[in-house]
Amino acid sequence: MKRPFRARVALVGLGPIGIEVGKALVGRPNVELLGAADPAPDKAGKSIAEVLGSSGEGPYVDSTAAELYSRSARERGKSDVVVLCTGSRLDSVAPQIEQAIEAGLHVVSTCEELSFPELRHSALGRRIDERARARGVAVLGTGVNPGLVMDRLALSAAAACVRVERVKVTRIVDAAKRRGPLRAKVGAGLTREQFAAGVSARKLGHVGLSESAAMLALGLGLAIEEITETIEPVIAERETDGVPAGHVLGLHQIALVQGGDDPRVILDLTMAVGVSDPSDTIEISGDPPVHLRVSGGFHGDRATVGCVVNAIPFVVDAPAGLHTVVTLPLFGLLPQEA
């Protein structure tokens, strides 16, 4: 039988995703918030029971994580971990994920390109793997994509066959119901050429489809022999949801690892406003042949939330070092009680 399970967690960048974190965490017996940090005026300076809209006092948010990190210097324990939510990028995240290790934090991030660095940031990845090693602590990337839909469930659905020749998966979200953000990351509201200009800035699209698909190529043990991806945009027919006619309703992304002549995993990626249908599909072309289809699709914001606070136990117990959401055994829940 384990020991029952404890952590200390702290909290950087209270965004929409870091407070809803937080929010998940509060009141758990077996989780102590150690405290949080964040730079914007509204959020520093004040407890985190406030910034969270929960009850009680708790410490108070600090303005950067350096302050954070010293404060709770002398209790660090080997449970302690740093949930980080601060951006997309692994090359502008870094150095935040090698203060929390030199700090002797596990991490836990949503950085997308954190979930597969060898892709785009091999000697980073390399670095950030050796430092939490040196330090004796575990760091993972994950969310609800990179990290479930479109590569670690697809891998899970893929166990029930005996020999698998195509995995397509599918990803349809209306971001008419998704948080601000994510409307403007996909360009809704925008003429073709403010989108154009927003994906060749990379400031437009989605961070980590080429991820999944190299995980998912890589646990399915197929060679990865060249990834494309594209971005295209999706216009309003009519005014929809605010939208006028003729302007970007959202995007229309897919990436492909190339196996012989043919693709060998598709990932189709539909966020737009107003689409209809909203629905995660995977299908499998194999022995035998899977489909497996969620109505509705996993909602983005709330599963990326749920992916998080429940990688944290696996986390603590990892070994050292940087680890993918395809090779750590994430299975289970965080414990609801002491």
Contents of the next structure:
Protein chains: 2
Amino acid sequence: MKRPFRARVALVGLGPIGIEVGKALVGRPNVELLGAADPAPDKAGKSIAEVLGSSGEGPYVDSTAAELYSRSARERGKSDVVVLCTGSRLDSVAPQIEQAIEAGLHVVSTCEELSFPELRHSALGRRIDERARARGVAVLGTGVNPGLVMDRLALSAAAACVRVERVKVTRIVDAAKRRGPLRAKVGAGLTREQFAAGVSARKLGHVGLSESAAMLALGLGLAIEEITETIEPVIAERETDGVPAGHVLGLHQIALVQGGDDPRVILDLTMAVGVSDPSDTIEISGDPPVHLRVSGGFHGDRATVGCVVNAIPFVVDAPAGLHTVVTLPLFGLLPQEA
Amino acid sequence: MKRPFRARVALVGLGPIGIEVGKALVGRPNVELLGAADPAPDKAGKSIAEVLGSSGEGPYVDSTAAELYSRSARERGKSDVVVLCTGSRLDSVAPQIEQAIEAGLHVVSTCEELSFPELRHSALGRRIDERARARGVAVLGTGVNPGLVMDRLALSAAAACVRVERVKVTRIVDAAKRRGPLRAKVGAGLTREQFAAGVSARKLGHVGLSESAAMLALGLGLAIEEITETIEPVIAERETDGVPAGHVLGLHQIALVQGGDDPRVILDLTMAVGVSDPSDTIEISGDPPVHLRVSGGFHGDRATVGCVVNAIPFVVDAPAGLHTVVTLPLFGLLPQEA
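Would you mind giving the form predicted together with a further copy of the same chain, to go alongside the form predicted alone above?
Then the entire complex follows, led off by the chain already shown.
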């Protein structure tokens, strides 16, 4: 990263993560908040400071990104970035990404499928890459998962290995300690039937697990024959944290990359209320073997905010185009002190 | 990393690590061994296969790098790399690096001080960078430490943090399980006086701890006011693994980066015979806090070989100049399967 660093940041999407990103940016040296946009009636038109719960006056929240971008368009600079926290699925977020690109902003987004579009949306990914190159901006999808714990960090550890046979990453998240949307996303409190219906409707489940598996497998040098993903409910044996016995505590989701007859990459994610011993574990069968454990696990929301804000300086400095967290050297923090 | 990948690799320095790097490269898809050089009478003139303990005929070990480089000079390609495993101190290794640069080879070296020359040898580092740029080759110093566990991996984990107050990395290595040179390097079996004399003469101690501390502090965005480094002996309370009571089991070395009144980066390294519970621990005081532990620790020799061979494809693809392990996205392994 070149220093001194400068960026002007627009926030689009003021859900729980977007708000925390905003709070994390207020007061940073050399970061200027360009503005924010969110159509929600309880946000649009209010002062950003009020929505972020910070002090000061500051500009108002626009109801659309177009208004926000047009306001700064005449003085567009090479270090203007939008942090886009609006959705998980690339087909719905892609128009917002392209709008930001056309407006001349670099993009950092929590959109899980943007972490590795090649997997499910290769044509969309190529289009985003081409438009970003044409406009001279960089685009990155990241959070902690996908974005760090099951892909970037696992590859960092595997870089110590002369040979790798298999990598298994296990993430156990206590959904009871997390914000409301996570409880809903993992299906806590539902019946088995409601859970199954929610999975079918793609309303339940963690988005991005196969994207992490693909980045990890490619980094390991494996030819990806097939990635399979399964989601099962975790069922309460007794009443737990408000969930009646026999109902759903959360989900157990697995992404598997086969290589020949053997599983080579196994990403095993449990997000549920009532789990004991939340943690992240990376087990590498190889030469040398590596067993790495993060006690308590990375805090999903806080670490996603960290991954997003820390990516900003690197995205500003990156070559134009679509990047992933394993094609940029994201080894550093957004400066926190002047 | 672009695929398909190709590299031709010259090995200079056939000590324990150089030999293991050679063994790790034999049989890799798209890697061709250009040759090897080492002046030692038990190596120069023998077949490389014999020295590596592998099968086949192959070329002979040259006694000098100059001979080795001149043999391939006429067909020099853009993917020719030398792996240089000859020493820890940059003032003695720099002429070898410059010789390789002039010969048109990219350089990956285990020279610990090359991991971050800016710290102790900024003029040398600038010269290497300039010459590498002029010749169109890339240069990188890496191993597991410096190169991964106390710098790159710690920054990978810290990238999840919105704010960081302090990072402490603790590495405990069981020198009894390692090759002879490590026992000697940590002073196992010496008296206190011999240990003190060895430290003064810079014959004892781990080289590269302050380099890791500097990379870590810069990545965290800290202004480095001062890095202090201390080395103390670990003394045997009772006879341990052949070391008499009162003699030295190994060393305890600390690098400390102050920021204001507080220690912000603490790298705490114990390498001794008879340690219980070898491990690597990364403790980040921040938001969120992160506690990461590698049970058993990264195996020093095997992981150094892994870090070196896995860096080869990235160095071949890197922009010309001097790099560090935190300025390149080293998220991947040297392809192990065709």
